[in-house]
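Take a look at this single chain, the form predicted on its own, given in structure tokens.
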Amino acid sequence: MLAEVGREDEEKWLAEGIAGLQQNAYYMGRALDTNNLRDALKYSAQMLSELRTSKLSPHKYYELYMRAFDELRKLEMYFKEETRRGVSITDLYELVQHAGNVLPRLYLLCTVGSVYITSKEAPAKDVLKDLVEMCRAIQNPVSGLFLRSYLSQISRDKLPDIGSEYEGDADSVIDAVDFVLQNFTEMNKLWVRMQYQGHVHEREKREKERNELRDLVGKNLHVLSQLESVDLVMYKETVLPRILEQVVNCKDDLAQYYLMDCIIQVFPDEYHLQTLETLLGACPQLQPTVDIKTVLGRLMDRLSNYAASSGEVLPEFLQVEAFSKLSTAIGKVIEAQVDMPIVGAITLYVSLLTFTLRVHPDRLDYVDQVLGACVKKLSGKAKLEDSKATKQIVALLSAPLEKYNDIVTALKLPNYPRVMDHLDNETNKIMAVVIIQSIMKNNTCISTADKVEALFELIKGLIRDTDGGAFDEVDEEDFKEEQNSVARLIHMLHNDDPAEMLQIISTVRKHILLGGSKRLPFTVPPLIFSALKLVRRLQIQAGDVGEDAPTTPKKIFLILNQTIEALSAVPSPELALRLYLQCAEAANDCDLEPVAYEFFTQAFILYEEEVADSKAQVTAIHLIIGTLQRMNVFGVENRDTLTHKATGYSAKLLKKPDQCRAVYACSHLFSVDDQDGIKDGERVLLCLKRALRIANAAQQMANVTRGGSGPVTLFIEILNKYLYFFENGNPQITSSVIQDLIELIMTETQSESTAADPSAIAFFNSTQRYIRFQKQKGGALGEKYEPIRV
């Protein structure tokens, strides 16, 4: 409530100053156009006189200062015609002084002094001398700092500078940058009183209303910035010790921070590399409170951008040592900040490595350097729990990853790992997929032992726990993404030398191991591939590799045995049971019969003692069954072994229909197209009946649970592998036993007892076409078909 009073207040004091500013502006016009310079003067002096209120906030007072300002220029365009009918400029400097106020003497003063150094009746540099002193005389900070801001507005383009057609002497040139210099000390000494006026209360409101004129005080620095006679020499000698004194001495954070600023944005690039040393000693000077993190990080991007610019400037900052000058600067900062927090001093060094790998991308020991002041700043202390201060340490080991697009350069910075030691186990996590998702997008090969060693390092966040935590606080999804991410890994590890790719094998066996057994089915699965990939290339090599050698499938297959194992004590069973079988392909392949026969032995046992659920066990069989039936390197004996295990177990499923189905498929196992010698038609027989005996007994539990037949599905599927094998030329499988069967499933489908089921029929439709058409096809197979009826 009493804020909107004020604000009404505020709003009544300015428009009365507006009032009173244009009224005193009309007569003064009028004085001016009758050409009656004393009754113009006394009512410019009036109008001036508004600005002497204190009442109004800078934004209030800026809008009464700006209509001022207008009514100003057409008094100096009087005077300046004044002066080309003769009348004396000398005069008309004396005579303003006679004003009655301070406040509007002055400005009248630096209007008239405008024209006096347009006139060149006297040096511009003695003009100015005497108006920034005189402009002393006004010590109310607003009022003190328009009338400045008012005086280098008037005077920026009659400054004695080099090539101006004011310039003077030597000394003349040296008394520009004196006059701007003077100028922006006394408005920042005005700037600075604002903060110690009025209630402690209101000093939130003072900081708003600083912030607000501060472009006022900025503006001397940007017209020194583009004096022609501020080159190298002059800026290193005279102004930026000048203006860094006047920064370190106001002691105030906020003058402090945005001068700082000020200095590093309207001077050029060049100058500040060739001041570095000036500018940074003035750093660890500077108030507590000041931002200096974003100060130093907006210089350096200054000099990366400078850097970046051009090659040619490239061995000017090696000349100058810019980073070293950069990193002692910033460790004297936190030194002498104590209080700064954890996050303020990394995001310095990442600000220093940003510039670091801009400017010296191939010193990967300045790069380490700054890792290693960071492992400084953070040893002694707790892992980071600050998401600010975590979020910048990714930023700081992204940026390496970012730059090189190499995971291979990171892993040759011996701090880089220490950095990610101090991150909490959350974060340690993020920035391991980060890392990952580098290799991924680069399509990174880590191809050493000594390399995937120190990667799985790393990222040893993802694959084991770290602080013996548990898993129930983990959101199952987010740890699904990262195990397959480690799981994609596996796979970009890869050494076209067979010594070196077991070598890696086994350091990524060493790491998985310890995952516990949430992990290991996501992580065991793409090592045993990797590892079989390599037993491919051992098997087209078979000729070049010895029993002797290093590397030999044999000691691939017992590495893959022993992991095998761990994965199935976690227990995860079922895949286990997988691995195992894809483990005795590759032995079929590279002819190891007793390799082979082991797995399939660890798959059996496997089955029999771990696998429980009957779902499970009707894949797993049809798994077993279908691997057995691609081996060719076993004799007749371990084949017959395997080959009994697995139609016993068929007939042993728990539901009828698994039965069935699994029975059948088994028939495949004693008749095998590419091999000799396994054609036992008898056998292939001796399955097919065995299902249909299963398939009927399943008709028949039907009709007692359900009070009717069940689907006659069974019955065609068997038809199906009976026309299989006839056509393959098994004796057994005669057009009669196969006429005998259509007729059944005939009779089944017809009987009122059987549930009518349109996929089963259409099936049995499909089979009957198939037999027709072979039938008109006709050659040899067609005579075969020929006597069965449909």
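What you see is a predicted model, and the numbers here were worked out from it, not measured in a lab. We call the rigid core whatever largest set of C-alpha positions still superposes within 1.5 Å between the two forms. Positions refer to the first chain, counted from 1. First, how it differs from the form predicted together with its partner chain.
- Comparing the forms between these two forms on their rigid core, the Cα displacement of residue 506 stays under 2 Å.
- Comparing the forms between these two forms, the C-alpha position of residue 23 differs by 2 angstroms or more, with the core used for superposition.
- Positional change of residue 733 between these two forms stays under 2 Å at the C-alpha, relative to the superposed core.
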Given for the second form:
Amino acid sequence: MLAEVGREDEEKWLAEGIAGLQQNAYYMGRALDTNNLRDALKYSAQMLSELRTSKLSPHKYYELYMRAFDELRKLEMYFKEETRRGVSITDLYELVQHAGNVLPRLYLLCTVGSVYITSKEAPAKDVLKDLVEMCRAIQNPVSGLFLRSYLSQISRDKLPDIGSEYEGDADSVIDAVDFVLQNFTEMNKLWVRMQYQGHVHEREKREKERNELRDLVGKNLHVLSQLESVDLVMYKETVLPRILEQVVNCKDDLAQYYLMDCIIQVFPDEYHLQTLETLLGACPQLQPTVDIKTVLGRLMDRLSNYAASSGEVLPEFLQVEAFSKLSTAIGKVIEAQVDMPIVGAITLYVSLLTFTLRVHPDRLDYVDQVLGACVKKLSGKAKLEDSKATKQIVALLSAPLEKYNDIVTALKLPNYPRVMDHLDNETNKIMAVVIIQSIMKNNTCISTADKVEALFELIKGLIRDTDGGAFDEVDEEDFKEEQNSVARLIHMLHNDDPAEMLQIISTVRKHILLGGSKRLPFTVPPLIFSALKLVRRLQIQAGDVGEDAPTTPKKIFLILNQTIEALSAVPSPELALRLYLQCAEAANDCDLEPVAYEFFTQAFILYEEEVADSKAQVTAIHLIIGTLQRMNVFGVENRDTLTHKATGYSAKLLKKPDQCRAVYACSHLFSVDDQDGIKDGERVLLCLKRALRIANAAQQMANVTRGGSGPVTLFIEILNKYLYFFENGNPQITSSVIQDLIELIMTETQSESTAADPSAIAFFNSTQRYIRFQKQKGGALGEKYEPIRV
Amino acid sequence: MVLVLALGDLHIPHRASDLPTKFKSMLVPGKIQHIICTGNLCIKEIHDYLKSLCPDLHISRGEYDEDARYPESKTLTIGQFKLGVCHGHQVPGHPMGDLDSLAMLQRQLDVDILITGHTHQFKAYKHEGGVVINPGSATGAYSSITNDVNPSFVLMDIDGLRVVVYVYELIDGEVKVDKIDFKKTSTTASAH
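Hand over the structure of the form predicted together with its partner chain; the form predicted on its own is what we had up.
Now the complete complex, all chains and molecules, led by this one.
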């Protein structure tokens, strides 16, 4: 309510002010037209009196000021005309000082002063010095700021700068600078004084008003930056020190923040580089509430961009030791501002790191130094809980990854893992995933065991439980994703040299075995296959490698065996079984019969003792049969033992159809060439007959339990098996045997109790079509098929 | 023109970390009408990735697949062709006596085009009036059966009675393309 009233009042006062101003301006205009200088001065003074108000906020005051400004231009033009007509400018200068009130008097003086300088009847520096001093009479902040702003505006093009027409003798160069600096200093003092006006509870309003006026103060710095006379030397020796003196001494945090930022934005980066020490030296002297980290961050950003703009400026950075100065300054600021929250310090380090990566990317020692400073700051404290701070640390650690696109470089930084250690478990894992993703994205290959060791240390949060307990809270989906990334990572670890590769494998193994039963099913398989690839590579390499060589397939198989064994802790029998079979095949290819046999033994033991689920058993036995069939390293005895076992288990599967299929699958086991080159046709037939018996039994069971017929499909499948071996030249399988089976199937499919099973009928039809097809082929095959009738 | 992508045996993350970059950039969503996958993805992430390429996804179960619910075999009709997919680890006798052992499967599923995997070796041939295709391993994953595995996948262009099989193979870092034409001789299954 009060604010509403205030605003309404303000609008009213502004309207009144504008009305008064316009009225006097009108009369002033009339007086100028009739060459009535006295009246003109009288009315102009009255007009300017409106600016004496202290009721308006800066925003509204500005509107009044702008109108006055425009009107004063007319006056100035008139003065110029007058001097051309011969009126003495010094007389004018004296005349306007008769104005009653100080503020209008000063505005008029400045206006005449402008003409004075243009007339060149006195050196610019003298007039300016006079004016800037006289403005001291106005101590009201708002009026004072605008008055001095007016002085600055009208003097802008008349400064005795180098190359300007107002340049006086050699000394006057400094006078332009002096003038602007003095105006700036006085304006800043006024601006700061605003903070202490009014009631305590109006502080927010005051700060808002101050912010509206800040550009008036900052403009002076802008002017300084544009002066020709302000070269690097002048800036370094005079301008910057004087500005900083005011900045530090005013002890006002609003002013300090704004002005530091202004300096950085307004003056060239080259100057900043060369005055780095001075500039940074002011930072610890500022008020503790000043957000100096943002300022420093902006400075480092500008300097980074400067460095990026051209390669030629880089040596300058080295020459001024930019890095060490910034690094020291940041250290001092952090030390001085004891209450700075941890996130503030980390943010500073992030800016410094960004700077370093841009300006000195090749200086890994600098990068490590920044990380080290961070470690120091974090050490002695408990693990971070502040999420903003941890976000900044992730940014800190991600920066080198993104810059170098190569984890190997990051691995060279000794402080990198130390920073990671200070993250809480959750964030540590997030960072580890970031690292893995960086490797995957860049297709980085980690090629030595040492680097692998360093890498796995870095990502240890994913590899094992650190500071246990927190484990139970992990979301299952997230956990799977994490472990799958680790699995994928394992394939990025590679070296063509077998000895080194084996070292890598051993290193990985060492780490993953610490992972606990939840992680092993994810991490063991990729390691196994990585090792199997190595085995194959060794196998392909020509030449006999002696038993004492460091890397032999046998040694690797030993490691493989022990590693797969670890899965028993999970337990993961189905997975382990598959892996044992893979190893068996690899051992087969290396001609290592005992090793292959051992792996088969392990697979069978798992099947016997651990694989209980009937569906899993079916898949498992088929895998065993499939793998065994491909083995060619076994002697007769070993082969017989394993085949016998496989057939036995096949017959013992729970469901009859599964039994049937597994048994006829075993028929292929007997079809392998033995050492005499003879295929055991007899046993193949026995196997198939056994399958047939089981199929019959299944049929009967179906009749009893369901009242319908059972799986005709089984018979058709067995028929197809007969055809396979028939074509393969098995002498035991004759056309009459096949004919019998065909008759049997036909009877079954035509019987009423056969439930119409379209897929079975289709299967039989396609089989019959096939037989006809073969008959038509002619030649030896056609002859064979000739007796079969379909 | 119907485009069907056939691929499988990726074995991610057990045997490979990801599809080759060059393949990934070729497989863009929205261009393919059907995907047939022989199995052994192995994880849900890969399933989701394939689904994002094309929602009509057909998968048969490989022995390492995380999801045990994929079917042992599947048949579907696309245009004039009946297609069947089965991983192949279940087929006895395979891959020894390769053609013949798969033949039984083809007869059993009664399909024109049989797609299987397991060997990680690309194959495409005519057999008894039908076609048998093995798209190989899309990641070039290790196989106990095949020694030198190059990453490969197959794209089938089905148009009326004709199917053109394009095989993409990554050899020494370059993608090589080959194509084979098949024509169905009638609209009924397996004519000779």
